[in-house]
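To begin, one chain is listed below as structure tokens, in the form predicted on its own.
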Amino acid sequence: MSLLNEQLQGQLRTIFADMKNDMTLAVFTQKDGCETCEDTVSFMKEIEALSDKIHFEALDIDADQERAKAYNVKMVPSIVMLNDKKEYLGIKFNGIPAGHEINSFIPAILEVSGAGEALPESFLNQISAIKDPVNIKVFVTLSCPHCAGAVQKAHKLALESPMIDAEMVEAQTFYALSDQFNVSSVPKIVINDQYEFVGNQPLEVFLEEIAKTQSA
């Protein structure tokens, strides 16, 4: 069953008219013991049909480990989008992107294609000073309408920095890690497993929170 009508499928077309670059969806399952994994791929074509930019990747994670290891991806299913040089930029969807969370999907999709918008200069200046791997996990549920902004201000970090991984976690599909986390409301953002807040908070609250991970 297809997740995306005709008038949706009309209105992402137009959105991805404006793709810079090729990029692709490169999207991890395994056989056995995924409820999701068939309907995410089944998504991710849908997807990749409406742009001759957008590519679908299969992949297994157990079968494909050196490149599950490349992108840090230990859960199915798991969405990693790569650019056109195929280069992974630290951006991750684990758990399928659909309900609310599309809003965080679609942006992505076209930021990594080349077609975002530069932040200010202020923020810029404290990325760069990032010299520490950091981790930036985004736990949501599909039916949580503030959870897409946190995961777009997540993923837009990566993208400005080689040393941030972002990945959306689906709360109810990984359920033993957001027990592990204590997630009882969305969106909570914990990074390097350690420090976490909760809610779309402001650019600036995320930085914070990842200057606590830095070496001094």
Second form
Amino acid sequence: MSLLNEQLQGQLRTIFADMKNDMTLAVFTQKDGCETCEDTVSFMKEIEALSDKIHFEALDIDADQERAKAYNVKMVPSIVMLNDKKEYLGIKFNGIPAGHEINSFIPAILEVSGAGEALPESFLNQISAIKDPVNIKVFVTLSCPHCAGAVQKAHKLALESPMIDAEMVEAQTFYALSDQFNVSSVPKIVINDQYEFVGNQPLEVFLEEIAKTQSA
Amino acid sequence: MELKLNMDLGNSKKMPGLDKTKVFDLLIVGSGPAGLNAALYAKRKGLSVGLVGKKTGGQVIDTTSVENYLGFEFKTGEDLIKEFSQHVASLEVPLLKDAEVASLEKVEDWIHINLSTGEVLEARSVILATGSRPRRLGVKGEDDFLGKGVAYCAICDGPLFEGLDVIVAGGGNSAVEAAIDLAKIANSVTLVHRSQFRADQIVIDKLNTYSNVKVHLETEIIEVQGGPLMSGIVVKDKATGETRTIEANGLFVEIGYLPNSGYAKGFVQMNNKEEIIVNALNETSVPGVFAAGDVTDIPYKQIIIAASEGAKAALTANDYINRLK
Ligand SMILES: Cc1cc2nc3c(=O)[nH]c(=O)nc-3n(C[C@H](O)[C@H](O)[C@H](O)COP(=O)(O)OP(=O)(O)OC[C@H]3O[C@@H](n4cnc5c(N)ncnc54)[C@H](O)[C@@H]3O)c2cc1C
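Can I get the form predicted together with the partner chain as well, since the one above is the form predicted on its own?
Below is the whole assembly, all chains and molecules, this chain first.
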């Protein structure tokens, strides 16, 4: 299965020309019982082929337990983005980032390569005050036009703070998890499995909810 | 699961960023069809023009299919917006993305646009093209079950209701189209509307081809029930006055739109629906301030109408600027 036609390949090559450093797509799969793993791997290989700076690494959630633990990978398929020093910056996609999620996936590649845009000062001060670990799950569907915006915000926060781990969760692939968090409108954002809100809200709202998880 | 990639044009062909310190001839607030077409016309007239918007494409992005825009028999909402923004991008109109206008002020002959970030933009004229947002039912339980069954975007949340039972509230084109989209995914769809259909006959005919769709007209929704997730709605039959419960996992509300005009309250005149009042030249009550599209009191909220109103507003703004010069 190929998701990228020639036109898209051309557009993506142009976009990837702006990448600064190398980056790795570390893709976790599992031998059995993973319906979308094969499609995800083939899609990531298609992406890898579009830039010399993008590298693909295949991992197995069972065989590579240590690495999975280091990146907090709990489900497959899961795509972990690593920078040129192979460091994990808190950016992860659970489920195939196709459909509209291409619009959060491509910018994330650029960000991890060091070619992102800076956030305004006022946010940076708030983000640097985050001292306790934060996990942000953004539940999406691939047909949702605003979801990618929310995923991008969560990932941006992760990039700016070593305490934040941000992950996209494709709600149909991981329906048991979606069920557990009563996801019936997307994007749904769940912070530390406890605080939640719906919609692609401004960064201020993300930061307000994150503040609730911090010890005084 | 629909894997087909839906690349946002913002990623490839970029409109240049907007210089916040520059005083523009014209700034356009809102980048839906009205704002984009206004930008096209103003730029071609030679005005220095910029766009300020929260989300490029406006409501069209949330539309599955558009079948009534002249020249295109069928386009997805997104593809249509790609055509629009590509056209505007080819003229290099600067765009300030993800920006929300909080209020407006007239300072001597200049108009100040105050952003939610506290920043201020300045222009000699502005076009307000901020469109509209979904109207809520305003019934008991609607807020409590928001995101727990109650939804306002059928293409976003439809896939989460695969094999389940859903209700669509409304009787216009948006409601009937949402019901058609949902009928392909859900176990059953019940369309509930308090009066008769307002939708085009051609879409009603299409809805009637689905065997898992039921329609209740002249039926009013009075409550959303459940706990912790929505379990159904209470409706009242308008003819008999009897109430009953319809069980369902989801309720998609598609009952029309409210103008996004809050930031202009007290600045320009509005009607009792809070739509900005404009004359045939798209002038508002404040000289130099024009408005176009769904946010105005112009009847019929449609893409082609919003786009052409945007063109008119830009032409009037051009005359206004020329008189100042
Ligand atoms: C589900 C659905 C289906 C539809 N189907 C059709 C169809 O098939 N055919 C048809 O002709 N019409 C259809 N319509 C109607 C059509 O989409 C609207 O009439 C049209 O989009 C109006 O254009 P606009 O530019 O006036 O406003 P909008 O499209 O609403 O755009 C306004 C823009 O302004 C932004 N904005 C709002 N407030 C602010 C602020 N304070 N600061 C900065 N930016 C702001 C918004 O984010 C938005 O991007 C449909 C609408 C919906 C919701």
